[in-house]
Every structure is written in structure tokens, then in C-alpha cells.
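Coming up is one lone chain in C-alpha cells, specifically the form predicted on its own.
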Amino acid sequence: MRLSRYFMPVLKETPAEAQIVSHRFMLRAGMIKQTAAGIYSWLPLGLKVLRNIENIVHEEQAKAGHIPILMSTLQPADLWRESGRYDDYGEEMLRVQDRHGRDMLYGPTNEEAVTDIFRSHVNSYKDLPLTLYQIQWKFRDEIRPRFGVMRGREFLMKDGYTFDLSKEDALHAYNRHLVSYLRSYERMGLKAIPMRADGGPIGGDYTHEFLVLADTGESEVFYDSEVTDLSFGDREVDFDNVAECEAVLQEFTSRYARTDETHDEDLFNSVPEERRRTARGIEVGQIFYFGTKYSESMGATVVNADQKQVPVHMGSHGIGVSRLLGAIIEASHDDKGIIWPEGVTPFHVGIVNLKQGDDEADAACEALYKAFQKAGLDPLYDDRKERAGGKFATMDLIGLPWRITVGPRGLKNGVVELTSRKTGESEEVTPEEAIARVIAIYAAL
């Protein structure tokens, strides 16, 4: 993509109701517009970031076999009253009526339609275990938006349901969605800590929240310091493997970590005094099993190797997709913008042209630019006719991992600037070496 014909309408001043550092960003360097309070239209560079992280989300959920559908936005309210959640769930969801006079609703969560879709089809344990998940859009009506996506009342989540003939089953489910999850966390560059958390209105007393530590998260969290010692890496899991999950979840969640909804203090007071903290985090999942809570109120039953009709037992798992990018953000930036980790780079690399209508620099950044289209990767070209300073300002807000900087100066002596954004430093190597060293770190993720 070069800058010249992209939309990316980049501010130099920082609007006044951006409160924290991921909605000053992302105003700023043009990924998101305000529509509305708590809801935004997405950008062309906002939109690549957030598709990034949608598919990391979908290629982990495929690995532990779990199976893609789209729900609908509106719902029936009929299903709500069935499950009792209708009139509890209070002022967030947001009712409507159609021209009929029907009650419906903006999904604020989907648990009541994907069990009325399991309780059409489904009525043998032997199609069981079945995980259902969708990414899709979802409404709630806060009462104060703020924080631009992190705390929006219109959001991109991945929701996922299991259903299984047993609460053992149903907790392998669990334990398989935590791993599954520690390993999509890990490919966009995050350290979230699985914490034990409250059921809230979806139910349930076996949850856990995956939280970012961020000083503007909003709960407040107490941990022991050794789980952010903690890494999944590049280990292999064996997802059908009951015995192999559950290890993963013991590791993960056997050193203390709470919100404070969950903080029993005399248990952290067990912790050794030098590991005990108290920081504030940012909700980025939640995994939940509450058993036979829907199953039970909406008739979805099987029949068992016994041809008895039985309840299944299920769980709910999200993943807050469009709330991640904020997280992300939070996490990584400096005073200059936005840090991107190699997963979720909108662009792989930037090349900044520092004497555009020179013949040599044109050439050499034409030839930069096919090379990485041809290995597969997205380079994003700044053509314009600009300062090299305003180039750089520019690149730094937009947070790509590399530069390569290209000047007639460089290339009388065959050489480029290559320029990694996390740590600052610049190095002089020819345009080939660029090429390869670029390509080799993205081929390595």
C-alpha cells in the first residue's frame, strides 16, 4: 500500500475526550470515528488490526477443533423470558420492537440462541462434545462509554458454547478453551494472566477472567508476581488429551490471582510478602462452565447410553476481539504512539522514501516494496512528498515493528536504515539483507 493513495487521516493534535493513551492513538493515527457515544465506525487501519487479531482468534479456536457459525445480531425476546434472563439482565440490553409489536433484543451474549439451535438439531450423546463459536457484534447499553473501545457500548467478540454429556466433559472443555486461549494471547504479543473471577449475569461459579495489567485497567487485581513469569511458547498441546489440559490449567491458575470481586485476603496473605501485588488490569476474556443453567430452563437434552433424556452440561467462552486492540495498545507505546507486535501489525514493515522524485531512492523503494509484496507480506510505502521528519512522526504514531529508511545518501554507499520500532535502534545494511531480515522475523512467528 503506498501512503499517497491510502485513507489513514492521521490527526497532529489529540481530541479532548480521549482520556486514555489507546483512544489517543487510535484517533490520532486514523483507525477509529466516533459515531456515536460508545460506538465507532472503523477505519481502513483500525479495520486491518482488528482482522489480524480476528484471525489469530479463528486459527486457534480451529486447533482445538472448535466449529465456526454466525448468529444473528437481533434475538427474540421469547428465548430470554425461556432462559428468565430477560427481565434480570437489566438496562444494558438494549429492547426494541418490530413493525408487529414483537419484543426483541441486541444480543448483548448468545446463550440462548446457540441452545435453541443445539436443542433443534441435536438429541444423541453420541454427537456430543460440540463446541459452537462466532465472532460477531454485540450491544450493551452502558451507562457511561468512555475509553473509546475499551469500554464502548457496540464491540467485536468472539463467544463460544460447549455442550457436553458430563460436567468432566464439560470442564476438558473448559481447560481446553484456557489453553486455547494462552496461546491466542501469546501471538499478539500479550502477557494476560487467567484470574478467578465472578459468574455475573451469564451464571456460573467456575470462571476465570484473562486480564492485561495496564494502569488504566478497570478492576483492580491481586496476584502473586510468579504467574507473570509464566509463557506457553511454542509447546504443542494435545487438545483431545484430558490429562495434557488440565496440567496446562493447574500451571496457569495454582499461584494466586484475583479480581478484586474474587480477592480473599488471608489467602493472599499466604503469598510470600515479596511476590504479593496489587495492580490494575484489563478484561480481555472469560471462560465460564455454570452446568445445566440453560440447558434445564430451554429443554436442550440428549439421550444417553442409557436412552434416559439428560440435561448437557455447558460452558461460555469470549474473547472481547475489538476490545483486544485497545488492550494491546495500552500495553505497548511510548511517548511517541503505538508499539504493534508482529501479530497484529496492520502493515509487516514501513519504507519511508526520505527524497521522493529522486530516480535512485524511487527505484530502490519500488524494488523494496515488490520484494516484500512477492514474499507474501504487506509493506506500507510512504511516497507522499513530505518532510522526512513528518515521515517519521508518522510512522512512530502508526506503530509499525520495522522501518527501512532510503535516502541517496544511504545508497551511494549501498546501504539502507533498518529500524526497529520497539527498541529504537537503527542499523546499516544493504536492501537485500533488509529484505531477508524482515522476511525471516515474520516467518519465524
Contents of the next structure:
Number of protein chains: 2
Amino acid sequence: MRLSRYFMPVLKETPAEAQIVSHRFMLRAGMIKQTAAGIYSWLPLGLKVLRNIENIVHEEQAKAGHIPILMSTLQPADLWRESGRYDDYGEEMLRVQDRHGRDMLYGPTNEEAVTDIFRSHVNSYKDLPLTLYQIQWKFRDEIRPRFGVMRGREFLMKDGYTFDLSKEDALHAYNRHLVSYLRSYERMGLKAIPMRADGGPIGGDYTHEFLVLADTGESEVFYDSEVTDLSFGDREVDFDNVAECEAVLQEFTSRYARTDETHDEDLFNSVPEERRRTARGIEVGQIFYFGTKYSESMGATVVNADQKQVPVHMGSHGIGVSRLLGAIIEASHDDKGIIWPEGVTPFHVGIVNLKQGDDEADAACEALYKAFQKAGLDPLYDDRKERAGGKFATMDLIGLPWRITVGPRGLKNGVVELTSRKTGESEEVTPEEAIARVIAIYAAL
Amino acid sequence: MRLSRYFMPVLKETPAEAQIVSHRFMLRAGMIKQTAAGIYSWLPLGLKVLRNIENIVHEEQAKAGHIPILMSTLQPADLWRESGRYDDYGEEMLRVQDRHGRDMLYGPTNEEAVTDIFRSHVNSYKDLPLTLYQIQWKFRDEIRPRFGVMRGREFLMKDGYTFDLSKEDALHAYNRHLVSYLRSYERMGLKAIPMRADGGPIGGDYTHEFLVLADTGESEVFYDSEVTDLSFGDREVDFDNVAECEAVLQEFTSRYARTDETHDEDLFNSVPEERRRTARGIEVGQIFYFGTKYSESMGATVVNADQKQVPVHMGSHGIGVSRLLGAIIEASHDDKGIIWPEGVTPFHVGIVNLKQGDDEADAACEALYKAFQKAGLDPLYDDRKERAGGKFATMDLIGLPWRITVGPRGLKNGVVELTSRKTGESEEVTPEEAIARVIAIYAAL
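The form predicted together with another copy of the chain, contrasted with the form predicted on its own above:
Below is the entire complex, every chain and molecule, led by the chain shown above.
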């Protein structure tokens, strides 16, 4: 994209309403615009990152054998009356009446809707296991929305639902989700630690939240420092292999790691003192096995091998897609702006022309721009007639991981400057070398 | 995808509520499930086609230089009070109050929201022209939703908005949209004819609807038969070239083609009698230049070259994305089911194993399946233990353009059967030949 033809309304001033750094930078970089309290429209740069995160989630869900669907945002109240949640949910549920006076609601989550799909179409244990998921907008009418997309009212979430014949199978589905989530977050450049969560009114041991450590996190967390050394890495996992998925669960959840909701001081004290850590964390996902709560109340049964009708075992597994933009920025920024991990960056590389209008500089920038496009990468070329300082400030603010600076002086010596946003280090290299280096970085992802 | 692991709940019975063929086939093929009147959830097969259509729209909008954003579904009523439409819109607007009693609405269209984004960030004529578009869910509370996704209440639409300094520039934006729409529909396998539309209360000559001819269309249409001979084809267009885009408009709109709303009997009679046609059509898009209506009422102005504040000239340009699934099926089906055009098909090729469990047949199917995946295509392998008749009926119903049938008898002679869904013609070819033929077909798209 050529910046002169793009829509990236960067703000010079820091917006007064933004209390945390991710909100500030998302507004300043022209990524979002507030429509109403806790409701945002996504401007081009923000939308690109949102889509990148969605794509990672889709790819990892596909690898795990999970199947995408898309449920409507509006749902009839009657479905929620079946589960008993229409009355229980409280004021966070946005309730609507249509023109015929029918009670509807904007889905805050979708256990009821997906259970309705399941019971309408699946009758036999032979069609299990089944995991259906979606990435769709949801609405929760938070009383005090704040922190930008971190605690919005209209938000984008991945919600997956597992249907299994037995608790044992459902726990394998749980483990599959844990594995796929570990992979997803790592691809986004995040360390998200699974922590024992609170099962709420349903209870049960089978729920973990994924938390990203950040000073602005809403939860206090307590953990054994060894959990931050764990890394999923490149390993291949056979998602059908029960033992293999179970082993990943054990590896990543056997050490102490809990939020304040489930924190147990005595247990924590059994961790060697030098490894005990407290910090703050941002919740970016949760996995939850809850048994037959919805299948029983809503009649989601299958015929088992003995020809008996049995309720299916279910679980819900979520990733906060729009919230992740905030979490990534909280975890990866400096005073000048965002530092995007390569896996989610809106553009792969920025090209800064120090002297727009100079024939040689323009030609060199065009050549770089086209070479990256030809390689399937997405460069952002700052082709505006601005002074260099303004161009650098914009690039630092929007946080592309790599920048190539092109000026007449360097070109005389046959070089451009390749700069890492993260380290700030620059190297003079030939344009060909700069292209090859950047292509190699993304090819290795 | 292996069908044994997929979720494609095909119905044997024709659902009673479905009055038109596209609705019937979408329900029977397990593409959608009704959530409430006029509100659907998208099951895996339907979602795949929906995403394919979205991708075509995104690609063609990118080629035209238009920039994607994503606006919230819920919007504050105050924005719509500024334009005067909050009171004018009537009962099709779904109105909501949040927990604080603030008036909100579920966007039925987004002129107000996008004008608010524009006026907040753009101040100078130097930032024009600008086209922002989105593909987002909308809600119109139709009094009698029917025909499945063709006239739903919650629906997915591409809506693009153009901002220009002058009427002349705005008409170039209009023409750019016409070109990009012609390309988009052709890639979807549709002949969509631009027809002079009714400007409504705003009036003006600058609006065209795109109609697909189909017996079940809601509009009566009148046209010169020469318009159906026009084809955009492979031609390259420079979207910055005003004359080139204008010439496409002239080519595709100078012959008589109107809906009943704008039909002019006298003008129609000037078409040679043998070329006069009446038919029915489904509206799948509309382009509309409306001048300064919203920019004036909402204060969307820029400073022009003379340092004067002037309201921008705007247009709205829409494609009915979810409705297109219905329109495509109405235009392309037979008694047995859907016939997907290659550009939007949910899977590129179906593989039918006539004798699941036979070592040779299984191995041949696996080899085909993996060869297609390796080539970047998306095959659907019917690996269920069903009789051949059931497998064929399912493949015909879901309408994949190409089917490869594999059985022990053919394999003895080294051949499989390659069948066109459209013509019904089959050929015996080697597996290698079948792979090469299918790959070549999609490579040529």
C-alpha cells in the first residue's frame, strides 16, 4: 500500500479518554474510532491486524479438525429460556424487541444457539466427536466499558463448542483446544499462560484461562517462574492422539499458575521461593468443560451404541479476538509506539523515502515496493512529501517490525538502511540484501 | 475435507417452509439453519460459499483502490438524528436501548457512521478521492421475511462509500464501482445486468441496480436483448483512468434495461421488437451517487484549493453478499440440486469412493485427495460407508462442479470417472489425467 492512497488517520495528540497504552496507541495510529462507549469501528490498519489474528485462529482450528460455522448475532429469547439463562444473565445481556414484539437478544455467547443446531441435526454417537466454532461479533452491555477494545461492549470472539459421547472424549477435546490455543498465541508473538480458572456456578476442575502478563492486566496472577520458560515451538501434534494431547496439558498446567480467583496461598508456598512470582495478567482465552448442563436442559441427546438416548458432554472454548489487539500492544510497545510481532503485523515492512520527488530515491523505493509485492508480502510505502522526522515518527508509532529507509546519500553508495523496530538497530545493506533479509524473516514464520 | 469428519447435515425431505428453490436447496444441503424468522446461522457448507463470495468482493475492491474498514453493528441513535433518518426510517430499523437507557440501533446501512468517520479525520481536498467499504452484518426488520437468505432480516452486505471533491470526481468513483461490480459478478459465474434504478426521494440519474435474471426474481425487468450478450471478460482496466471507466459505463448502460420502477414504455418501444425482452430479476447490488445530502447535514467538509470549506460529494455502493447465495442458486440449479459456478464452489471437486473399505479404492481416493490438497485445491472426499446411490445424490444436491468416481472395477482398467455437474457428462480417465484436468480448470479462473 502506498501511504498517499491509504486511510491511516494518525493523531499527533494523545486522546484524553485513553487510560492505557494500548488504547492510546490504537487511537493515535488510526486503528479504531469510537462509535459509542465500548463500541468501535475498525479503521484500515486496525482491521488488518484483526484479520491477521482471525486467520491464525482459523488456521490452527482447522489443524485441530474443528469446523467453522457462523451463528447470527440476534437470537430469539425463547432459546435462552430453555436453558434458564434468559432470566439469569442480568443486565449485560442486550435485549431487543422486534417489530412484532418478539423478545430477542444480541448473543453475548452461544451455548444455546449451537446446542440448538446440534440437536436439530445430530442423532447418533457415530457423528461424534464434533467441534463447531465461529468467529463472530458479540455484545455484552458492560456497565463501565473502558480500556478501548480490551473491555468493549461489541467485541469479536472465537467461540468453539465440543460435543462428545463421554466425559473422557470431552476432555480430549479440551486438551485439543489447549494445544491449538498454545500454538495460536505463540504465532501471535504472545506468551499466554494457561492458569487454573474458576468454574463459576457450574464448578469443576476443567477450566483454564490463558493470561498474557502485562502491568495493565485486570487480574492478579501467581505462578511458578518455570511456566514462563515453557514454549510450544514447532512441534507437530497429532490431534487425534489422546495421549499426546494429554501430555501437552500436563506439561503446561502441572506447575502452579493461578489467578486471584483460584489462588491458594498454601499451595503457592510449596513452590520454591525463588520461583514464586506475582504479576498482573490479561485474559485472552478460556477453555471449559461443563458436562451436560446445556444438553440436558435443551435435549441435545444422541443414541449410543446400546441404542439409548444420552445427553452429550459439552465444552466451550473461547479466544478474545478483538481484545487480543490490546493485549499484544500492552505486551509489546515502547514510548514511541507499537512493536508488532511479525505474525500479526499489519504490513510486513515499511519503506521510507527520505526525498520524495528525487528520481533515484523514488525509483529505488518503487523497486523495493514491487519486489516485496511480487514475493507475496505486503509493504507500506510512505510516499508522502513529508519531512523524514515525521515519516520516522509515524513508522515507529504504527510499529511495523522492519523498516527500509531510502535516501539519495545511501543510494550513491548503493545501500539502504534496514532497521528493526524492536531493537532499533540499523544496518546499511544493498536493496537486494534488504529484500532477501525481510523475505527470509517472514518465510521462517 | 473428509465427509466422515465434516458437519454437513443433508436433509432428505424438502422443508415445508421453503417456497423457492434456492431456499429449499440451501436447507436440504445443510448450508443454513433458521434461528428465527429471517435470521439464519451459517452451517459449514454455506459459510464456505459465503466466504468465497466475500473474497471475490474484497479482491475486486482492492484492485479498484478501495479501502476496507469495519463499522460496528450497533450505532448511537444520535448519529441518525443528525441526518434526519432516525425518524424517517420507519419500522425496518431495529431500535434498542442499552442498560443506561441510551437509544441505539442495529445498522441497516451506514451512511451516517461512515460520514462520522470521514468528518472526524479528513479535512483537506488533498486526501481525496477516498473510498471506504466494509462487508458487515446488517439488520432490517422486514415485516414478512421470506425466501431464505434472499429476503432475510440479518444479512451480510458489502457497502462502500465514496468521498470526492466534485460531482465529476464522484461520477468517476461511480464508474469505478460499476467496473468492479461487473468483474465481481462475472467471477461468481453470474450475469448481473446494470439497470437504471429509481433514486428514491433523493432522485437523480446516477443510480443503477444490478439484476440477475431468474424466474423467482422480485422485480419485473425490461431490456434490450443485446445487454445479455455483453461480457466484461478478462480485460485489464486502469481504475485511475477516467475515460476508460466511463467507456465501460457507456458500453454496459447505454442499451435499454430497466426495472418496473423506472420502466418507460415509449422508450422501450424504440428498441427493435425482436430485441425487446421482459423477465424477472433478482437485485444483487446497487450503485448510487447522491451528492451532498449527508455531507451537508452532518458537516463533512474539506478545505478546497481556494481555502474554502466545501461539503464532499458522496455515493453509496452495495453488494448483497448473503443474498447472492440465493441468487446464484436460483440462476444455476437443476432438479437434483445446486450447480455451483467454479468461482464460488464450496469444494473444488468431490471424490466418491464406490466401495469404502476396499483397499485399492481407498488408496486411490486417498491419493487423489492428497494430490488436490497439494495443488492448493479443496477436495471433498465422501469416505462414508454408504451405498453409491446415496453418495451420488448428496454430491448432486450440494452441487460441486466436478466429481471423480472411484471404484474397483474402473481401477482394474486404470481409470476413474470424471463427471461435470453441469452437463452430467462423464469420462473415463486415469487418476493422473483427472487431477491434471481439474487443476487446469481452476488455474484458468
